[in-house]
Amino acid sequence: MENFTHYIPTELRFGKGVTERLPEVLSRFGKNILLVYGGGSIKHNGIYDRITSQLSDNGFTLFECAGVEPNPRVSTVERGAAICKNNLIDAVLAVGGGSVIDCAKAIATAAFNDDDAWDMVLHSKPGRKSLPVITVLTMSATGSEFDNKGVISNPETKEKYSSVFSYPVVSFCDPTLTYSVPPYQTACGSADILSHAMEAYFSRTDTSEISDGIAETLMRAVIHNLPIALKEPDNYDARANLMWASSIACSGIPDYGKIYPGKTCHAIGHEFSAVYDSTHGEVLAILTPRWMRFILTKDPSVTSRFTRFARRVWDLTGEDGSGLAFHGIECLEQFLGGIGIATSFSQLGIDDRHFTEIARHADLRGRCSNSFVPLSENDVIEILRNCL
């Protein structure tokens, strides 16, 4: 088991009705608040009216940065930072899913940064000065409510990069706010949770039993609760388990005690979405089983990790070996094929014309070549073609 440092300073308030304390929490930081949100779903489901009424009734002045994209753009970061600088913003309130929260983190940091915003994204500097970020989570997916990272896109350069910003100071996680999330988005978000857990799980370190057990529990929780949430959108326990799984899966906790295995599918998926502007979780659902099949075939030394995955996550039995390992992957494919999202790139109308470009960008700073099973640029291209 490897050394690790635990540091998650976010105060996380979880459960029904926790946002009733939002005005009290925001008052710690000041009265000028930048409200960051996405395409308007929070207006349709009533969350926007509820929160803005709460804050206006308690003497807060709200400024808005609306229209955050599903793959948040650096131009939106620049727009939000300008609002902060021009209006002496005291805190940034992100109401939405991972994209909104990622963008809010970048805005809060850019408010103290006079450099080019894309340079800020590319050059991660932990501990940079930032406005306080408070989040109200409305979708279970990325875990951005409980970590210090944010993924920002640059359409001009066709790049999408995960950078280090600051942790939210407080995150409000009320599972009832996810009742109105459509089945497609619920499924895509859950695929993202699974991917985070799997990428922590597939590691060369076999002696971190607690972290492995946490990752296995996260995967089993998604596999059990997603079908319930799709069938019964207002099932509180299913939504609550998915929401808590989202926070833990990307918190770093499932990585503790391990040689960092890299986030290969996320690295490829980020660059894919930068080119095609596709839904992140859906891309991961297509990529992950193909990545698994490819690395298991390329490097049989990882078979034991896959057989553990088959036994502990899918309750499969049989002799250890490639047969059991591939059976576990088949179970994952069957599960992902039954949740109402695409299972191939061709279903999304995507061909292979940009695959070389995606593969080249995916290995920025060794994200693929230093992973669980090292991948060359040609390996990544082959995995992408297997997804067609």
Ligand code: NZQ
Contents of the next structure:
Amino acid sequence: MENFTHYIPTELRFGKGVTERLPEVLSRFGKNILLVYGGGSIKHNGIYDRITSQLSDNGFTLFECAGVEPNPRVSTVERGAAICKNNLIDAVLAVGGGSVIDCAKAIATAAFNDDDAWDMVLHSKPGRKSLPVITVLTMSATGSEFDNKGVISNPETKEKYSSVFSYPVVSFCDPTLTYSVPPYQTACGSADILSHAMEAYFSRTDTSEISDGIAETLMRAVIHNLPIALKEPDNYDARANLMWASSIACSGIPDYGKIYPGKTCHAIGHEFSAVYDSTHGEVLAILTPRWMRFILTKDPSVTSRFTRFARRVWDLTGEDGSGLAFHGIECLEQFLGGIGIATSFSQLGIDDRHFTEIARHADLRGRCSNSFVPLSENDVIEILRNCL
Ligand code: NZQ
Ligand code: ZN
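Please could you give me the other form, the form predicted together with the named molecule, since above is the form predicted on its own?
Next comes the full complex, this chain leading.
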């Protein structure tokens, strides 16, 4: 087992009705609040009205940065930072999914930055000065409520970069706020959670029992609860388990004690979304089984990891070997094929014209060439072609 450091300073308040304490928590930081939200879902489901009246009744002054895009753009970060600088904002309140929270983290750091905002995103480092970020999570997916990452896109350069900002100081996770997430987004978010668990699980270290067990539990929780949440959107326990899984899966905890495996599907997926502005979880759902088939064929020494996956995640039995290993991947394909999202790039109307460029950019920081099974640029192109 490898050495690791555990550091997650976020106060996570989980459960029904937890946002009732929002005014009390926000008053720790001051009265001038920048509310960051997306394209309007919080207006349709009533969360916006509830929070804004709760805060104005308690003497807060609210400024707004609305319209954060899925795959948030650096121009929105600049817009939010300008509001912070011009209005002596005390804290940034993100109400939404990963895009809104990522954007809020970047805004909170950009509030102290006078250089170009995209340079700030690219100069990723922990400990940068930031306004406090408080989040109200409305969608289970990225784990942004419990980590220090913020993924920001630059449509001009067609880049999407995962930068390190500050951790949210407090995150409110009320599963009932996710009842209104439509089936497509529920499925994409769950595919993302599954991918975070799998990207930690498929590593060369097989002595980190606790982390592997956590990843297996996360995968099983998604496989069990997603179909329930799709059928019964207001099933509290299904939504609650997906929400808690969201926070843990991307927290780093499933990676503890393991050699960093590269997170290859995320590396490729981010570059893919930078070009096509596509939905993060859906792209991962298309890529992951193809990546699995490719690496298992290329390097049979990883077979035992896949047979463990087959046994412990899919309850398969049988002799160890490639048959069982591939059967586990088939189960994953079957599951992802039944949750109402695309299973190929052609279904998204995408052809291979940008694959070379995506493959070239994906290897940033060796995330493909120095991964669980090292991949060349041509390997990545082949995996992408297999997704068509
Ligand atoms: O725009 P709004 O109104 O917020 O609507 C959103 C959006 O249309 C909607 N939605 C969210 N909560 C809802 C709801 N609709 C109805 N009811 C609700 N309660 O769902 C749509 C998708 O939202 P978005 O925030 O884009 O989804 P997600 O949470 O999947 O975030 C995706 C972004 O996070 C990044 C991705 O790359 C992508 O840019 N990631 C961030 C990570 C991190 N910070 O650690 C790690 C991840 O791997 C990922 O890369
Ligand atoms: Zn992800």
